[in-house]
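So this first bit is one chain, no partners, the form predicted on its own, shown in structure tokens.
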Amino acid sequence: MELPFPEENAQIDRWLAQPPDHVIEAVKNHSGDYLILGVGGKMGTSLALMLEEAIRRSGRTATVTGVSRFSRPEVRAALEEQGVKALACDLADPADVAKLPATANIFFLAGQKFGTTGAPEVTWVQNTIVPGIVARHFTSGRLVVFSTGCVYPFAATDGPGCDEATPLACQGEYASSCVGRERVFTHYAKLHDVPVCLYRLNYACELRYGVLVDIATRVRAGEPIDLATGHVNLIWQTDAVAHAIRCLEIAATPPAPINITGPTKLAVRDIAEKFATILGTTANFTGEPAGTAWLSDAGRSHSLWGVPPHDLDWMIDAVARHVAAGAPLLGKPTHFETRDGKF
């Protein structure tokens, strides 16, 4: 389904959701069934999704339950009519998680980033009480992470970025909450001998959402875009999704963390002067790029798994038809220039 890109909401998750062949072969030698806490998000429909059409077409049999607090009714109506079973949970509860069944495969997605800077004792509850409440519960089975390339320090924009052995680094209460978040996971793993792996993702897009999105929209309506933070890293939501799935492979006691992303660093001044290129405009720019900016090396994720199959050029015409057309967007800024790590 690679072209005509889709523009319905509905076309769009299933479109993001299709699994690589290596995910389905992976998937075919899994065991057990498959729980998703924290569903609700952009990527947590995509992984469920995926991992559903995976099973299908691996002959497997297997369940994809996903959890969460279902405050839209029809992301649940969404997800149950494409086969996944749907839990209402409220994680910081944990008399609701005690509920929760033992699973074999668990991929915990859940947290908190937007709003730190008004909230910043509920972004500390997401990313640190939750992690507890979830890690106590689920004393067996393999876990997957959602974790940040914000756990690490900023990297020289002339050089790799940070890889998985660089010093965490705590910039604002977003980042040092989820360095906290993988801290406590990391305890309860090797206190219960749990596999978990860290995902240390940054960033994902797709047609509605991401860094790509944030540029488009700006120069489609003639904003300036701020060049501190110079310089990117992007993978595009399905080739994020397919590692995630492959990640249950490689989690390991301690905690393995590992960096999922694209093969290179992107500068922004290229990417919106490519938008508008194709959008028939002129990009705007203020500020100048730092020599910094949150990078970061995903060599081991491409030698495990290879390098992710969309490169900028599609990601950016594929966001440049949607954004042109006029098609849905989520309408959440990701705020990557933001260099104070205040979200």
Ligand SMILES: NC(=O)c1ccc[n+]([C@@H]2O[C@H](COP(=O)([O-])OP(=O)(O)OC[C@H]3O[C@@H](n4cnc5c(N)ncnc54)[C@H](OP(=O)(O)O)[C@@H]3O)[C@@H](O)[C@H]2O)c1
Given for the second form:
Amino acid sequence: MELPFPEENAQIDRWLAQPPDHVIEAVKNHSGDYLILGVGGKMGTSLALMLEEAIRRSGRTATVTGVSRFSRPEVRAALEEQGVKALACDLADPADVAKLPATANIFFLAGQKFGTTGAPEVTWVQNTIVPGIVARHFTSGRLVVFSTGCVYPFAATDGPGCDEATPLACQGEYASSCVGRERVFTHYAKLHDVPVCLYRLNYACELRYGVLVDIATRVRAGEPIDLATGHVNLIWQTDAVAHAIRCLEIAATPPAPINITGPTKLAVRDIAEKFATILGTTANFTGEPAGTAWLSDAGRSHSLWGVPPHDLDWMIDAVARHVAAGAPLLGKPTHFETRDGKF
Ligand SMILES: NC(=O)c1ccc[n+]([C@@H]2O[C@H](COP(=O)([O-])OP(=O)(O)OC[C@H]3O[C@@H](n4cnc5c(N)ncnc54)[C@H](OP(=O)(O)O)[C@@H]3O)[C@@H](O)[C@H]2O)c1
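In place of the form predicted on its own, output the structure of the form predicted together with the ligand.
So here's everything in the complex, that chain up top.
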């Protein structure tokens, strides 16, 4: 199958991080440097490289620093190659965090989801104690704190999904710890009068990981797709990162929550069948779709910054071509089908 998209990791990273014009315009009006805490994961490189490129094209001078333990050393090398400053730091260590520079624009991406069932105490430390250490240190600047749509209760699959006014729920240990992360940042934001945006994301997708890669690889392997979670919200990683940068503008005290995802809820069955058509195979299914799922209404972010431009058919085509070509994958399944909150 023809592959119109980049195939090598470094090219994919740069391609995903192309800033849209509205982000370049926004960055023109920022002041100060940028710090990305937890840059070493699935989204950090896209965010760091988009900021670098937007700064360059805006004509501004500013530094982007990425902070992580860098348990994947290749991430550090890739960032430094593109001009991002890398600082190794364990955010769970207050002495390490004390050395981090006060910065005008801070993104908090660190957290833990997988492994919660085996070691829930580590998830609680990562998702509530680390935020406490970080929030006590950064008493100036403004923060975009990455959160998740899993802080909401399940919503009916025939409704619009939860909006920012929906009261939070604690569904399972991981989701509960994410509610904890928001509460800890909220407490210190009020205490120190620091503006914070709570960025509630439902499933970023790109060529190498995400719900679409999970479904495409199963369809291609002839494995059944579990329909228990019958509907999902998705957003292309480029659009998710663009909206994260715009979230700096709405950081407030007390913190401003915002839902970040695509405009429609998508049926998992339909997605799998589209992949099967493109890949020239048949999709197999188990289970029955439940009447509820973690679904968010991101209308507010769309009214502020536009509907994410990469639509479902474009995303499916891109991921299908990548998977069919045997191009690199991250090998990090999302477990989107999980309904009991155990990850
Ligand atoms: N990706 C999605 O679709 C999605 C969906 C919903 C919510 N989110 C939220 O968005 C955030 C970012 O997403 P992501 O997919 O990039 O997450 P991720 O892959 O888990 O990346 C987070 C990174 O933070 C770093 N980190 C964790 N603990 C740390 C510590 N104690 N000190 C320093 N660095 C630490 C880790 O890199 P090192 O091992 O190098 O330190 C980790 O890879 C997540 O926290 C999650 O809450 C993401």
